[in-house]
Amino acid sequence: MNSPASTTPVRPWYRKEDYIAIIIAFGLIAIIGFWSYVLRPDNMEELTANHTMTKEQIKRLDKSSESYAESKEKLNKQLTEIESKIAVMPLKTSLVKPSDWDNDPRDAFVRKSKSKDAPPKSSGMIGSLIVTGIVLLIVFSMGVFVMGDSTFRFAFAFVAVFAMALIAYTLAGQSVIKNYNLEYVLWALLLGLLISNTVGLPKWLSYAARTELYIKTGLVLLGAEVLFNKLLALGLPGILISWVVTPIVLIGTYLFGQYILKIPSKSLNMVISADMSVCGVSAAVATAAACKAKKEELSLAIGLSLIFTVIMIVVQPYIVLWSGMGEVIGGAWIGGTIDSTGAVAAAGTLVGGTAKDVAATVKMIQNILIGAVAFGVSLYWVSFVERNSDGERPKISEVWTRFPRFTLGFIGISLLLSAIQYQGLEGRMFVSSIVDGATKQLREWMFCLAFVSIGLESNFREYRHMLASGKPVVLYVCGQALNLTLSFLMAWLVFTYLFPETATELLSK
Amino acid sequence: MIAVVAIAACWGFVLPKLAQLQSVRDRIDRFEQAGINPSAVFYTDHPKMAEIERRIDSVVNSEQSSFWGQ
């Protein structure tokens, strides 16, 4: 994305954010992976055998038996226990974010117990938050050092940016806010905007407002969560709903924005189209970085997505229930259209258990599309949108020079961990120990820091200018209308005519 | 200063009061019981995703032919 840093003269490759982001992300994954591997249990073979045996037991359960559901749940719990022993997560309790809270914001700094009956523990939470801050500080200080900037100035300012991210998480953790999908990115952005548009961005704080570094490192780490075998989670119906409709909506909305609405900024058009058609915040962040959108364009797209998600999360479940389209079609429709995973699961829950499962699975498959979208948009941008100074399209060698390298890191990590995940139970648990044990939490913090930085470097006037014509809102509404129509038609076609038995199977589980 | 007071009033008083309204409470409790995190950004942020995957996987694996059109 455009930033003051990117306008500086030529820097050697190792001082560019793209390469630093890749090195940091690969380094973190290597360290955490090695640590988990060293700590893996001695009785791995025994645990793997027990896991296989329990899975066989589940398969052999008599579906007609009265105790089927109870026995299956018991065995599934055993599977979860075995998996938690295999997947070692040495940093899981140390890398945290503030807890959710109802009435007292101080509860955000109390560790919630997994068991509902057990009292929450205040000890350790603040310590863990400090550890999280220190890990991020060390990681990014090294990046800033390599970039040739003052590490001391960065570290001093980083404490303030981290504190703002902490406040953003605390605001987002309030139960009402959380239940209407008003995610931390919104509060991080607003806090930054509040400072930059009232007292102004102080010089000392600007040293840690490093949007590009945070966002690109977060994105490369996100690659660890884009696991291609998840594509097959719902068989062909899942692929048809998520991977056929979504690209059609993305391209259709972008073309509508270009040729009908004539939106002046192609990058704004692309970010809104991807944000609305793929999966909200994460798709917007990935696409914005891929097409070098302005910070304000990214935050506008995310703002639109969050506002419309709040409306859809309330309205869509009632349309499903009122129309009688059923849990499977309704779930697939919700999963294919509501932007973020949490909102999809929440809306699905209001329809029913099967709807929730189908909706969340369809959204998960759509999430995996991020990798292909980021790569495709990067390639399209450097090949067809960006022109040479003489107005000509760039040659292939120039396309390579301009291609955003972080995308390669993102795809590389995604392919590497997908291949490891494919190696049976041990591979799956190894990936889980890296992602669930550390990188997921770090990636969220990096995005939060990035949005604080975007707010700090943005001006309200830019948003007013972009919204003045009303075109971004029209683009989102029209694109979402196309998405709602096509997703419904595909879900109906798939579960009524192409694979009618699958709907029955899903309902009878 | 006004913004700080507004944030403190909203998060310290208004939202906690809203959270106590029966309709809002019911909604929050329903999501909590179902293990839903409505503010999850990516699928990996959703706490019950592994359970959902396992349930769907058992259905798809037991009826491979239906889900792969064979």
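Since the structure is predicted, the reported quantities are computational estimates derived from the model, not experimental observations. So that the term is clear: the rigid core is the largest set of C-alpha atoms that superpose within 1.5 Å between two forms. Residue numbers count along the first chain shown, from 1. Compared with the form predicted on its own:
Here residue 475 counts as shifted, since its C-alpha moves by at least 2 Å between the two forms after the core is aligned. After superposition on the rigid core, displacement of the C-alpha of residue 407 between the two forms stays below 2 Å. Relative to the superposed rigid core, the position of the CA of residue 25 differs between the two forms by less than 2 Å.
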The other form holds:
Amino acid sequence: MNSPASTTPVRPWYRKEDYIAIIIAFGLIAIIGFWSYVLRPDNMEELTANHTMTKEQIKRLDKSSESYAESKEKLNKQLTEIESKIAVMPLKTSLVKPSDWDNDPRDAFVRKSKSKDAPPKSSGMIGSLIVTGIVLLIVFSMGVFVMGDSTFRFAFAFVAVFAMALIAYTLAGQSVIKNYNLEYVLWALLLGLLISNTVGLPKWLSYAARTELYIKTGLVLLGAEVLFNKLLALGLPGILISWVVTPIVLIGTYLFGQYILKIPSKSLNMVISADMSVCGVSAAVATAAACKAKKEELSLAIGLSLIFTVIMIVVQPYIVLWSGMGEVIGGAWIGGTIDSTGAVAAAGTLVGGTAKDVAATVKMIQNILIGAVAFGVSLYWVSFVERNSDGERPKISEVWTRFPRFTLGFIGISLLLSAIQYQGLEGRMFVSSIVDGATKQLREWMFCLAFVSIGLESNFREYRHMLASGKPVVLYVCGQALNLTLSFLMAWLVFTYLFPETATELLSK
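Would you mind generating the form predicted on its own now that we have the form predicted in complex with its partner chain?
Partners and other molecules omitted; one chain follows.
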């Protein structure tokens, strides 16, 4: 257990990363939401009516007609145009990340046109990247100021950390690298590790290496993307795959690590088990806070997760295609086992459009468990793990003390935007204005900054004693094998015997 020394002064609640992350995330959503609401078009009723009429026209199309596909595509374009007018996104072109490129890295800073016929536009990309960096600098400088640390030192070092994140994004956008799904998080981590394991982390740079602040804020913003309509999209089949298998794998892997492998550190065992079984980095961070895992234990779990995620992105889609299990079962299998949400979408795309949608939905439903898992681990740790020599347990209030509060922000934003989204077309487009227009892009940058910081704060010497026995790797491999097996069996059972009509409906869309 990594507990602070008794002489360490306790920070007031408003100076702790969890609360600052929640305040920053809610503040961003409030500002972006207000801006989008003010700029919404005056003819909202007319646009809504046209949207409804166009959807009705699509329903009335004759599917047997030769012109069905052409007519449907034309009407879908009309829907997209109407939705783009309703969903006001004032920051869409200002908050960006580098583009994809082939041979010339300079192409990463050229804004690509969405139209296939239009030539690429170079205006605005460099300026927009500077704006993105300034927005993140202002947001986190305010947090650092509230925490009572030097804002000037942070701002000076942040420029370097942001530059490293920019390099990570640029590397990930190269066509060959992108083809192998080597995502930005991997490059961000490697860049940080390269510095920390060669010249070491310079003191001036350490002021901006704030893993917890970046990743907790990003995780709270993730709640804006994990909405409860995702749960309803697959309904009970999705819940069975995500909420039944996951706890079994988590508990089974942890017990295997404790009683079979006999891993010395229970917190390392728990963080690896949660990372592998729930949803990767997000669950690892929440669980590490709940069981007070050491920073190097969290870094090791994340490192293992990234390595195996890259392997699974490449291997799993080909297993799905080779075995003929189909897009629905295959998509659910991918969504329930690959850790990263972005990696899930990438792997699903290699199988097909339906597989991508099913995989992403299953993963989003699984992400909802983050708060529940963190609470369960907190309760278990206080009740059973942290007993003294006389068998006495810490006070039950300790559960709340160590419970990762940022998960409450994650749940709160998810509930808030889910409620707004249920208010019809305007509600859905308003949420899209917030998420697609700004918070998703900011959240991804925050994750990238966090992984750079994790690399900067990590040193391979710290992992040597944990990896010497090979037990963490064996734990991850065995746990993932159990996860792959149970997730496939549940997906097969659900979509073949329990809800075959759901699979048929998904394939017909």
